[in-house]
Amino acid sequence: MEIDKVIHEPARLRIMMILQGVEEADFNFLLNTLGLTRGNLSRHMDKLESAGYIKIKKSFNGKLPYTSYQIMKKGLGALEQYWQNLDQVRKGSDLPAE
C-alpha cells in the first residue's frame, strides 16, 4: 500500500475534493477557492492532467479565454483509493505486529 503522491500534495488533494463534488469547475473559480496563484494553480493542473485523473477544457467566452476541469474515472479512481490507503494508515493496519 502506497499513498499517491500526486493527489497527497495538500493543493492538488483540494482540487481533486472540489472537482469530485462538481460537474465541471473554471479556472477562476478555482483560483479564487484555493487562493493559489494563476501559476501554481496551472503546474497544479497539468500534474493532474498527465496522471490522467483530470481534463482540460480550453474555450472562449467571446473573445476572452475559459478554461474548465472535471475530474475523469481514473481520477475518481485514485481519489477513493488514497482515502482507503490513508485510513489504512490511520489505523495503523500497514505498521509491523510488535
Contents of the next structure:
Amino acid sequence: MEIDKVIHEPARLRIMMILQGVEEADFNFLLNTLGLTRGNLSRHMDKLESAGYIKIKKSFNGKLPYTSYQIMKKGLGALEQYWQNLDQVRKGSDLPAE
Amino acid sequence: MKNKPAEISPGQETDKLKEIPKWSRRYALYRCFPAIVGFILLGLLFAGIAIPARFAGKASAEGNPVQYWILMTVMIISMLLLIFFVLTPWGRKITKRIGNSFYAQEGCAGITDPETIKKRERKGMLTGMMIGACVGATMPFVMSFNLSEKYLQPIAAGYCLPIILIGWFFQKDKVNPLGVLWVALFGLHAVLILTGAPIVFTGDWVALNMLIPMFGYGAISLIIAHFYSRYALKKLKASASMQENSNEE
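Requested next: the structure of the form predicted in complex with the partner chain (the form predicted alone having been shown above).
Starting with the chain above, the whole complex follows.
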C-alpha cells in the first residue's frame, strides 16, 4: 500500500480538504485560510493541477486577474483513497486512534 | 493557530483535518453579506413605497397638496430605484459589489460555480416576482372580501410559504439553511395573528404588518447566518491554518 505523496504534503492535504467541502474557492481565500505565502501556495496549486486533482480557472474580476480552483473527480477519489490508506497504515502500526 | 506536534497526537490531528471540508462547506453555505445588503435595500425601498402611499392618501383626503406631492415624489423615486436595483443588471451589480466588498480581504469560496449562480439568480428573480405579484394581489383580495387588514400577513403566508418551501426543498444543499428560519418565523407570525396576539399594527402603520415579518425576520435570519459563517471560518482556520510552516520539497 502506498501513500499518495502529492496529497501527503501537509499544505496540499489541507488545500484538498478545503476544496472537498466547496464547489469553488479562489486564491485569496486559500491564502488567508492556510496562512501560506503567495509563492508557496502557487507552487502547491500547480503540483495539484499537474496531478489532475484540481482545475485552475483564470478569469478577470473587472480589470483584476482572478484565479479560482475546483477539485476534480480524480482528486476526490485520490483523497478518499489517501485517508483509507492512512487509516490502514495507522491500524497496522498500532498507533492510538486518539 | 500554530500546530503543536508535541501536544497533539496523530489521531487528534487527523480528526482536526477531517473536519476541514465540514467547516469550509458551512462557511460557504452561510456567508451572506451581499444578501444582507440586498435585503436591507429592498426593505427600505418597499417601506419607501408603502408608507408614503398610506400617508399620501391621508394628505389628499385632508386637502394638503404639498404634503401629498412630497409623499408621491418619495414613492415614485422608491419605485424607480426598486426597478433599477431588482430588474436591471447594473443595479444588481452595484448591490453585489457593495456586499462583496466585505469579503475583499478574505477571498471567496462558494458551494455553486458562477454558471449555476447565474441560473439560480434567474430562478430566484422569477420566484421573487411571483411572490411580489401575489403580495400585490392580496390587497384587492382582502378589500373585495371586506376582510380586516390584519389578515394581510396570514393570507400572504398562505401562498408565500409553500412557494419558498418547495423552492428550498429542490435546492436544500445549495442554499442557506437559515432561510427556513425566516419561513418558520413568518409562519409563526401568521399563526399568532390568527390566534389574536396583540402584534397587529393599525391605522397609519398598517403597512408594517407586512414589512416587519417580511424584512424584519428575513434580516434576523440573514444576520444569524452571517455570524455563523464567521464562526465556521474561525473553526476552519483553526483546523487548516499552516502559519507558513510548509515549504515546497
